[in-house]
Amino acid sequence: MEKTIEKLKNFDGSILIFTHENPDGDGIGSMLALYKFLKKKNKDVEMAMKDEVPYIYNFLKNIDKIKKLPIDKTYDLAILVDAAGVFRAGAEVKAKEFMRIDHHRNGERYGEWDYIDISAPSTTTLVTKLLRKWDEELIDKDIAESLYVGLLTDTGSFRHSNITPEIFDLAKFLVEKGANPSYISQQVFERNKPETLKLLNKVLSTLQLHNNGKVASLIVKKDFFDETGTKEEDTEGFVNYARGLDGVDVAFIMIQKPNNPDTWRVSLRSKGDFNVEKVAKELGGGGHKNASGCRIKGEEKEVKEKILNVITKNLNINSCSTN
């Protein structure tokens, strides 16, 4: 963390904030508080990302200053948050150097002044460390509460099992700050779409039961979009309806890409021990212990066949560790 401070309070060249795409409240908290205290510090700094900002994120102030990735500019210094590596962006970035800070195991490494804790729930844990360490006065209202949206939607509103006292300690820092955790709260959870609502009927119409309930399936096809007028970015959160059953160890969605049909996004969750990064890793992509994620190119059958094939080697590996 040391040296991410001093690289960033000694340099004085063009600096861009980015984050991955299908952002989600962790990459674009990190993102908007990074880029507000490095405003306080004068410094040259814009942020950029791929995808537009869901829509349940867009109450969070300076939204509108974030750029449409890819950009015609070369930065002296890129910063990447909450992703493994350049590449997740999805789009071009210009820059003669990149930092990394992230929570994130493996991945890219751009540099000593990189900030890398994969024991860390967010990656605005690590922004919120950063920026107390560097100049706590500077954190105002609306740089605690675009740290706290991270932290509230990374560890499923502090129910996933990497929470530890710290945490909370840090969540009752950004409160002392000005963040309200019932307002924001409800910006989050509790201003549904109609139309969302509609496309969350659909996929729930999929759900399907596994391997004697201990994995549940849903899908949200390019066809579910168009009926109900909905985007990609609508879907935020609704792998937790399948996760959240009972008995169920394990769970994925997978939402068919809108302007690439060939192509899924899949979001795995899983409760307690079962691994999920390690499913996500053998099918290409990666995360968290509880909450990873990976792209899949085929028809619907093939691509749901080929993540239930893995995930029930790995169940049955983890029955076999436990007995």
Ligand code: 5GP
Second form
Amino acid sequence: MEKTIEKLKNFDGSILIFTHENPDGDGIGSMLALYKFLKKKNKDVEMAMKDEVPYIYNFLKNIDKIKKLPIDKTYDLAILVDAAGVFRAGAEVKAKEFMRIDHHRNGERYGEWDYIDISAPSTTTLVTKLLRKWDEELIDKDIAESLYVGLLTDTGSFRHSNITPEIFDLAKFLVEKGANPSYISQQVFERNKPETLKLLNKVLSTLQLHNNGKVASLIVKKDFFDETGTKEEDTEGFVNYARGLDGVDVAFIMIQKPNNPDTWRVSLRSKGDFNVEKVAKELGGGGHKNASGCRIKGEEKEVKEKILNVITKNLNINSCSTN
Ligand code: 5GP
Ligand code: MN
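I've shown you the form predicted on its own. Could you give me the structure of the form predicted together with guanosine-5'-monophosphate (5GP)?
Zooming out: every chain and molecule, the one shown earlier first.
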């Protein structure tokens, strides 16, 4: 972390902060917090990502300043937040140097100034620590709110297994700096549109249980979006309905890309010891032990079989090793 601060402190070229495609609260929160802080330090800094901001984050300050990738400019430094590598941006990013601030395992490395800690439950945890160490006084309400959003969303509202007392200390710090937990929760989780519930209704009707009820699957067909007037971002959190079933250890949702129906975006979730990162990796993606993802090309049936085969293999390995 010291090397990250040193690098940024002494840097006076152009900086781009960017995050992964299909951005989430952690990527966006990290980006916004770092942006405002670096602005306060008089740095020449911009933010960008490939996709639009999901509307649940539109209450955050400076959200309108996020540009769209690709950008036809070569930055002196590009800082990737909350992603294992530049490839996760989903679009070209041009820069003379790169830096990565992140909590994903086995990612790309760009220099001694990278700040990577895979034990951190969110990238905003790392950004909070970084900014606190650098200049705590500069952390204002806007920065605290952005950081809190990432902490809240990436920990599943403080429910995941990697929550430690330190995380509540960081949350306390952010609340003291002006983040309002009740307001932020309402903004992020309680502004659903009726259309989203119509979409959920269709998606829940695809629920299937496999492997004696240990695995649950959901499917979002591209037509569902047209039929309900919704977008891909409206599927956020749907997979948790499948994971939340009693007896289910692994759940996945397959989302057909609206502009690219040959491709399925897959989100994998697990409870306890089952490692979905291993499954995602075998399928060409990555992520964390209990939340991972990948993209697979093909027909619905064949893609589903492929995922189920890898899950089944890993379930068998798990049960062999514990017996
Ligand atoms: P989600 O299911 O919410 O899209 O993603 C869950 C986790 O898996 C995130 O940490 C995300 O970075 C990771 N992930 C999702 N899709 C991909 C992918 O296509 N490739 C890689 N390497 N990681 C992914
Ligand atoms: Mn994250």
